[in-house]
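Next comes just one chain, in structure tokens: the form predicted alone.
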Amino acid sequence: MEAEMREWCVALPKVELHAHLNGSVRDSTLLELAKQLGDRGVIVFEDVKDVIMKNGRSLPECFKLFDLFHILTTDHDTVTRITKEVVGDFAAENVVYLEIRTTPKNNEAKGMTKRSYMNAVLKGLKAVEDVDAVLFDSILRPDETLSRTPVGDLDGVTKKKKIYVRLLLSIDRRETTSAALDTVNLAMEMKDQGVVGIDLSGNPVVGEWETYLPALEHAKELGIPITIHCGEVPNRKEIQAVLDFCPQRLGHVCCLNDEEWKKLKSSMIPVEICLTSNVMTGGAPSLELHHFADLYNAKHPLSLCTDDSGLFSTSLSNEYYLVASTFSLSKAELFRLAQGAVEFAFVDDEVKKFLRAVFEHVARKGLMP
């Protein structure tokens, strides 16, 4: 029954709405990459060899490969490489729709700038070939919205798989308040390159809500859509100026008082599940205790998500089989939960009618329940 629900899980159109571009590298690539730095002295190769091939690693040592995705992310060719692969991967689990999140990245030591970086970005979008990636500058005629479902060999055709792929920028937590704008400022710059919105992540405890206010602020004024990592740690003062906010998303929501779990649920405000990531840096006490249930039984808007996915060792099937195995979801459940996600991303009303169409597709010929 495990091995059949796994694979139903694989099989089911998704929707993936928070994930991390660096950290959902290969764990071959890593490997690859680390070894070549190791080779060339920039890094001790054995001190990150054995943290890069085990699966179930601790909170300090994906701290560590942090640290390596930082270095290896200052070459433009690596983010061009990375970027193909992890719309491969992605793909090849039939998620029909992917927002990246990236922070730009400013090196002038590598002769990087924030622009340079988001094009390294998009050289690697526009090298994906095992997969049909239909991006910003693509396209498609209505009739060819079913004609190459991400789902098609569901029943019994093998068929190439499609992805919608959308960017989010994210604002770094270490950023300056000019930094922070100039991120905004390029993502507006960049909405017809695929870019849909704006992202606050980085390490919960370093900066202050009043640094990047201003540019979210910029952000909103713009028009642009944000989601925000709210909750990551206790942080009270900081948890109620972001849903004073109201923000289009969230992202974790783990640490949140009764009073403030309130305010949340009386907004709406869509929240990006990330199951796995939250058991292992600790904002969850275990997967029976996560949030997930109550938000889900209070009728919450919810997606599932990854986070980072070859960091923390997972893909969005894996979420999804674990939602249903530790929470006893059905499958109509998990496709309705599926379904519903596509309505909380940040693409065109366009886009999202294509999508709309391929869940109705697939429930209309009873591939799912």
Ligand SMILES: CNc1ncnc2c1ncn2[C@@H]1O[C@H](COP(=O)(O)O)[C@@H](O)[C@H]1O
Second form
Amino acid sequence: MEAEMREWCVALPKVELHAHLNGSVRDSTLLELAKQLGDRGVIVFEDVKDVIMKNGRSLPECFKLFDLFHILTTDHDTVTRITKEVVGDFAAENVVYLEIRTTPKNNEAKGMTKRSYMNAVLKGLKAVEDVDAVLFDSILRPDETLSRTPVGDLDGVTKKKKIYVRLLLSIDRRETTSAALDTVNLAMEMKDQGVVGIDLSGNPVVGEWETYLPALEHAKELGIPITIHCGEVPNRKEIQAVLDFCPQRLGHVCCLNDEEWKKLKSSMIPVEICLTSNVMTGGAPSLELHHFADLYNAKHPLSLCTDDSGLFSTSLSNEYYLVASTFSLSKAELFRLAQGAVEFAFVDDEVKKFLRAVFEHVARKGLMP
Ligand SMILES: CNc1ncnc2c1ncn2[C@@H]1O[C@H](COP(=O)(O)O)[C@@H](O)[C@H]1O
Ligand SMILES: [Zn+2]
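What would the structure be for the form predicted in complex with this ligand, given that what you showed me was the form predicted alone?
The next block holds the full complex; its first chain is the one shown before.
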């Protein structure tokens, strides 16, 4: 029964709206990169290996780990490699639309600028194998799209899987106002290259809202959609400010008090729910007591997401499975959750139409009970 449900969650076409590139890297790749740097004497492999393989990650540990991941991954070729692998991994579990977010990085020692970092990401998207990763040519005939999505697999047609990929540029809370503005301007510059939005993320105990606000306001003026990590820690002042700012989407919303909770619900701002991430980092006390249930029962717009599938050893299919097993959602309800997420994507209407068609096709043909 459990195995059948897990398989069903993998077969379900899914939409991923909250996945950090460097948090989604396979352990095996991190270990391989660590081995290479160990051999060159840059790090001590044995120490790093234990850290990568350790289970259970508190919030402060996560950010120490990201500093380590960035040492392993921040050169152009490696950024290209991890992008290619991450897209391939999501496509393999029938994610049909993926918004990957990543923090463009300046790294003088590596000759890296925010722009060259993003070029390395684009190169990775173009290099995806065995999967059609659609970044630019969004206009395809519907029948072509349908025959190459996971629906094709369910129909018994073995064609390449198709995944639409778009990018969000993250502002790291450690950055200055000017660096945050650079990221927003870069997002604008890369609008025709698959960049569809801005994210605010990074260690929630670091930095001040006032530092990023000018950049977020600039993005708003430019009409760039924004998603913000909100309430990973109980920072009352900032949670208020974020809710007042009214971004297009919010991530997490863990530590809201009653008043903020009411405000969120009346705002109808779609929430990116990251179950495993929240339980591991202590944002939610347990799966059973996760605030998903309250928002779901209130019919608040929601989408299930992984956050950092590598760091938390999860997958989007597993997040759907966890919702089914913890909150007793039926397959029909899981299907509607996945389908509903299309509406919160930052992508243009043309792609949304195709994604809607994918779900309608699956429903009409009775491919998913
Ligand atoms: C666990 N909850 C979280 N809360 C806040 N920010 C997070 C995060 N998980 C990841 N990031 C943000 O994403 C970066 C890694 O991917 P990129 O280098 O951008 O591809 C982290 O350094 C952090 O800034
Ligand atoms: Zn996140």
